[in-house]
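What follows is a single chain, given as structure tokens, in the form predicted alone.
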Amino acid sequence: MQSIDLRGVTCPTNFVMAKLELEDVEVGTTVEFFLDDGEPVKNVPRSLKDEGHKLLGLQEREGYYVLTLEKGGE
């Protein structure tokens, strides 16, 4: 499974960097991304599944979360 460390990363920026990293991941692939608490955690997921992605987690660790996402079709 790829994971994609956005921790640090402010919004709107880490959308957009999801966004780009999923451009080189085939449809159907399960991708993890690590994310901050507050906005980050709020926004992205539900951004991402607007963009059709399937989200299949959302689990928090020491200090930041982990969002699963199944890559949806284009």
Given for the second form:
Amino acid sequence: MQSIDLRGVTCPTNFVMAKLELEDVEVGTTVEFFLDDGEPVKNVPRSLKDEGHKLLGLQEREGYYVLTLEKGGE
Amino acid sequence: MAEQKIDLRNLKAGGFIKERGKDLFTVRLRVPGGRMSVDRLSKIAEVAQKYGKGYVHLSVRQSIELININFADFDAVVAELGEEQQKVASCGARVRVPTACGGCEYNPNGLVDTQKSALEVDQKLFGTATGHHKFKVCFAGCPFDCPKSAINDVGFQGAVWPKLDADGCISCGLCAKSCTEGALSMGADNKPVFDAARCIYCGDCIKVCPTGAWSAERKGYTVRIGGKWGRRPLVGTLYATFVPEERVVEFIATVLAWYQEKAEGAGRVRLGDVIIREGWQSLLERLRGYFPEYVVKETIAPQVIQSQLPLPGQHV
Ligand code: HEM
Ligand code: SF4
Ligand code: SF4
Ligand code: SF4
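Can I have the other form now, the form predicted in complex with its partner chain, not the form predicted alone?
Expanding to the full complex; the earlier chain stays at the top.
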């Protein structure tokens, strides 16, 4: 599975980067993102869901979060 | 009698404030909720350019004030602003232009349509004489309360009651972590547990949930009454929760009627001071008669902020 590390990237750059990464992914593919705790994890998952992707999981690891999602259609 | 040069009716409504200089006035424009169309803004700029001194003042209550207007130009200023499009605001013992933040239209935090409420109150209650003192109303879209609703005579704050759909929850724990009030914790089944008594209806859980498992079961305004700023500040206290947007005008009118009646003969006194004198029970019970499903069981008097010397306990 493709992992995209967005740790150390602040809002809203992290969301825009996630969006750009997802453009190169096939619909239905599962991808994971690493997100910092705080504002990034509060904002990015919800914004990606609003873009039509399916959130499969969000789990805390040591000091950061792993968001798993399936790329949605147009 | 000298020939009358200006239409005195324009002065009566207030909104023309005498400046220091000879013959000069400030003209306070009516901008409910701080919303201003760009067309109106250019019109105002044109009038200010022609009759003012090259600048305007953005007032703390969201008005645009034209500065250095000669009283001989009043009629021209009012006419050129266009009486329908840009009205002059009020001063004195009246219901003032309501203020509001952006609310829910484009602001990610907004829970209710504060702009709509501000416009409605402006249309229906603006300028109503109180008989006693000024009367200020404010709308905040959520409990962040950026526009400081609680220091108004009546302050409204958007609120939502959160409801969980446990099947939609993926147990990420974000809602519990985001709730600053300690109203949410993660239960043994790894789903959030809601403690209603601690909730302040901010909706952060709804906003943060990545799957939409939280939604708003009820929505409306939390209402605080009796606030003011100035030399002797008071912070308004809680009288009602989840007042529907469509009953806001009626709610204010009920508070206003109580104020008009209870301050009879008391002179220039603000609502908060009348509440302190009469006791909050009187206003709360009056409101309960009209809004039984929203009025809280009990409240407290407006809260005094000691901002003047000597501070309590100090001897000067
Ligand atoms: C993500 C969080 C926040 C957002 C998006 C936000 C947004 C805004 C906006 C849009 C305004 C302008 C409102 C208007 O005049 O129409 C504002 C003003 C204000 N905000 Fe916030 N705000 C946030 C958090 C906070 C917090 C946490 C506080 C206080 C602890 C706060 C205090 C204020 C105050 C006092 C003003 C008025 C400033 C003034 O009168 O000059 N805000 N905020
Ligand atoms: S009170 Fe709430 S809705 Fe209004 S500007 Fe502040 S954060 Fe936004
Ligand atoms: S609405 Fe606000 S205070 Fe209430 S549970 Fe949700 S986050 Fe906590
Ligand atoms: S934020 Fe949503 S998905 Fe995460 S624990 Fe809370 S209710 Fe469940």
